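As a starting point, one isolated chain is supplied in C-alpha cells, in the form predicted alone.
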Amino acid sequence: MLFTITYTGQNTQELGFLLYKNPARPQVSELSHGKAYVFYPEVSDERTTAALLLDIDPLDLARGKAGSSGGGLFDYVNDRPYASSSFMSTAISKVFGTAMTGRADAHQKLSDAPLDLTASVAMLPCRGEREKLNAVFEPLGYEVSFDTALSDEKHPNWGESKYVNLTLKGNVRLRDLLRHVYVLIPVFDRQKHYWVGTDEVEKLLQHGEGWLENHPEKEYITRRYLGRRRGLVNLAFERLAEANVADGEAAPEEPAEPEEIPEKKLNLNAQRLGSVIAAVKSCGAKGVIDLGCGEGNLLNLLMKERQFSRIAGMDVSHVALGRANDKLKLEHAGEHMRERMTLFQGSLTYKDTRIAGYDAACVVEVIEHLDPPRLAAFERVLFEFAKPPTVILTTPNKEYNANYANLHEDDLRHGDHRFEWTRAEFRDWANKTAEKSGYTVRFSEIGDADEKCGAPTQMGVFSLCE
C-alpha cells in the first residue's frame, strides 16, 4: 500500500525538513506486522514527492508474529497487504509523528504556513460510499478526485472494485493533511487491526482538534472511526460538545442516537443456529459435518445434543480452527469427546474424501464467501462427490439489506462477501442444483420478517431422493 505527498512551489525540497526525512536517503521503520519505507521518487526546487510504502507480512497477520504468544489477526486470504487501512494510519503516526505535531524547529514558519500539497492514497476500501469521499474531504478544503477499475477484467459482470485510488489537492498545512488522512482512512476501511477502546476516543479528539467538532459529517466520521461502539461514540460526542462550548459556541442539541448494526443482528445468529440444529435433528442424522465451521459456534451446539455421535468441522482457515479448538476445549476433553469430534482444514471447492460419509452437512453463511466462478466446483464437491442425505444451507437475503441503515445500495453485509442473493436468486440456484444432483429442496426464512423484503436469512434444506 502506498501513500504519497507532493509539494509544489518554491524550494520544495524543504518538505524533507517538515517530515524529518532526508530526501537523499531512503529510510525503513519496523512495524508490528511488517515494514514501512520512506523515499522520495522526485525531488526538485519546484516539485518534491515523499512516499510511504508499507510492506505487510501476510503470514504475520494469519499466524501471529514470530516469537510472540498471540495468535493471528486475519485469515490467510485477506486484502490487508495491499489495501490502505488502519495499518497505514498507524504507519503515518509512527513515521511522520513529529510532522503531525507541527514542530519544525528552524523551519517553523514553513510548517505553520499553508502549502500547495497533493496527497494520494492507493487502494482505499470504499464499498458503496464513494459520494462520502467528497462529503468528508471537501469541507476540509480539498479538491477530491478518485479512480477505480473493474474487479476482474475477465469478469466485467462482477462490477467495479470496492477500492479507489484517492487524490486530494489543497492549500493546507502539512500537519493538517497528515491528521486528516490519519483519521479518515479508518473511517472508510471498516476493519481495524487492533481493539477499539477508550484510547481511540483520545486519538480521535487529539487528531481531530480544530476541524472535527465543526465538520458537517462529524457524526459519520465519529461513528465509523470508533467502530459504531455506542458507548465510545457517545463519549466522543460529549467531548466534542464540550470543545464547542469552550470555544464560545452554544452547546449543540443532543446528537441523534448513533447508527449501529442493529442489536437484533446478534439475536439473528442465535436464531439461525437454532434453526439449523432443529433441521439436523428432524432429519434423524447421527453424523454431522459443519463445512466452513469458523470458530465453532455451531459445533459447540451440536456437541450438546446426544443424538449426534459423530461430528466434524472443516474450515479453510487454520486460525479459525485454532479458535474452534479452544472454544470446544478439545485439549482438555475426555477420550470419548475427542473421538466424537474432528476438526480439519480443507476447501469447499476441492474434492475431499474426508467430508463424505456423514448423514448431514451444514453450510451456514459460507457460500456467499465463494467467488461466483467457484460455485460450480462447490456444487460438485458437496452434492456430487460427498452426496450426504441432507444438506442444510443458509445465506443472507440481499433484499433485507434495505433495513440496515448502515448499508448503502448494493452494499454487502460483510467485507468478504463476494455476492448476496435475493430470495428469487437463491431459490433459482437451489432448485437447479437440487434437480441436477438428485435432491429435493424446501425453503424457510430465519429472523424477523419484513413484509416487503422478507427475513434477513434464508435457508434451504436439501434431501437426497431415494
Contents of the next structure:
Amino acid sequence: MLFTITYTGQNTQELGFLLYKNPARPQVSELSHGKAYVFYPEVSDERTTAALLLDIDPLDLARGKAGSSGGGLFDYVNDRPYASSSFMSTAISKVFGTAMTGRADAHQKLSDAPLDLTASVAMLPCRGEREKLNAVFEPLGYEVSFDTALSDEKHPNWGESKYVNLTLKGNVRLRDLLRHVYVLIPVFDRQKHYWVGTDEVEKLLQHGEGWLENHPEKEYITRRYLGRRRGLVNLAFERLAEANVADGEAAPEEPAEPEEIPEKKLNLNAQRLGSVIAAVKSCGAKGVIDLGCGEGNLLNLLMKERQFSRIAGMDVSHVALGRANDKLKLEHAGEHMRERMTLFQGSLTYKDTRIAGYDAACVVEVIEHLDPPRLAAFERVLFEFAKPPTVILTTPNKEYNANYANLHEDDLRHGDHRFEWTRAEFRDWANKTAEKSGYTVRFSEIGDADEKCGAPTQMGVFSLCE
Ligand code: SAH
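Okay, that is the form predicted alone; can I get the form predicted in complex with S-adenosyl-L-homocysteine now?
Shown next: the complete complex, the earlier chain at its head.
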C-alpha cells in the first residue's frame, strides 16, 4: 500500500518540516500489524514527494496477534496487504500525526498556507461507485483523477478491477489533505480492521471538523465511515447538527434509514420463521427457547402451537424485549399464558442457567450480530452449558448477496452484522461446533435458491447425540 504527497512550487523540500520527516533519512515505524516506511522518492526545489509505504503482514492478520487467544480478523487470502484500507488511515495518523494537527513550530506560516499538493492513493477498493470519488473529493477543492485495470488481463470478461489508483490535486493546506485522506479511505474501503465504536464518532468529528459539517456528501461519508451502524450514525448526525446550529445553520435532516434489503424481505422472514417452526415441531420439543428473540415474531408463532407448553424469549436488547412484550400482549394475558411464556434479558455470550432445561433452542439471524472473538463464548454457553437436545440456527448466506442490487461486494445485509458466512464457512463452523460438543448437524436452505449462490438464508439443525 502506497500513499504519496507531492508538493510543487518553490523550496518544496520544506515539506519535510511540515511532515516532521527528514527527506534525507528514510524512516520506519512499527505498527500493530506491520511496518510503515516513510521516504522521499524525489526531492528538489520545485518538486518534492513524500511516500508512505505500508507493509502489512497478511499471515499476522489471519492468525491474530502473537500471544492473543483470538483468531485473526481476515481470511488467509485477503487483499489487506496491497489495498489502501483503514490500515493506511491508521498509519497516516501514526506517522503524520503532528502534521495532521497543523502544528509546525518554526514553519507555522507554511503549514497555515494552502500549497500545491498532489496526493496519490494506490489500490483504493471502490467497486461500482467511482462517481462517488468525484462527489466526495471535488467539493473539498481537488481535481480528481483515477485509473484502474482489468481484474485479469487474460479474462477481460471479468471486468474492471474494484481497485483504483486515485490522484487528488489541489491548492490546500497539508493538514487538510491528510485529514481528508484519513477519513475518506475507510469510507471507500469498508472492511475496517478495527471495531467501529463510539470513539470512531469522535475521530470522525475531530478530523472532519471544518469540512464535514457542510459537505454535500456528509451523510454518505458519515454512514460509510461508521460502517453504517445506525446508532453511531445518528449520534454523529446529532453532533454535526450541533456544530451547524452553532454556526447559525439549520440542522440537517435525520438521515434516511440506512441499507434495507429490498424485495421479498417480508416473504423471506415469513419463510424463515415457517421453516424454524417446522423444525421445532418435528423434533418433538415441548419446551422451546428463542435466543435473540428480537421483537418476538417467532415467539408469536410458537405461542399458537399447542404442543409447546413452555416458551421463553431472551434478547440482549431491552427495547426489543419491550416490543415483544407488546406484541405478545403479555400485559393483559391470563395466568396460564404468563406461566407458559417468559421473556428475559440476557446475553448469549455469558453463561446463564436460565437458558438451560429447554428441549429446543432457536437462534434465528442472531449469530452474525456477535463479534467474531465472542463466538467461542457463544459456542460454550449454548452447546456446552445449556446443551439443549436440539438447536436450530439460521444465518444469512453471504453468497446470495450478489442478488441484491443495492449491495456491493463485501457489503453486509444489515448495518449491525459483524460478519456473514458463505455456505462453506457456515458448514465448517457448524460441523466443528457440533463435533466438539457431541451434536450432529444437518443443513437446509431457506428462500428462493439461486443455482449458483444458493438460498438467502441457511439453517443448521443440531441434534445432541444420545
Ligand atoms: N431472532 C429475531 C431477531 C433477529 S435480529 C428474528 O429473527 O426476527 C438479532 C437479535 O439478536 C436482536 O434482537 C439483537 O438484540 C439480538 N442480539 C444481538 N446480540 C445478542 C447477544 N449477545 N445476546 C442475545 N441477543 C443478542
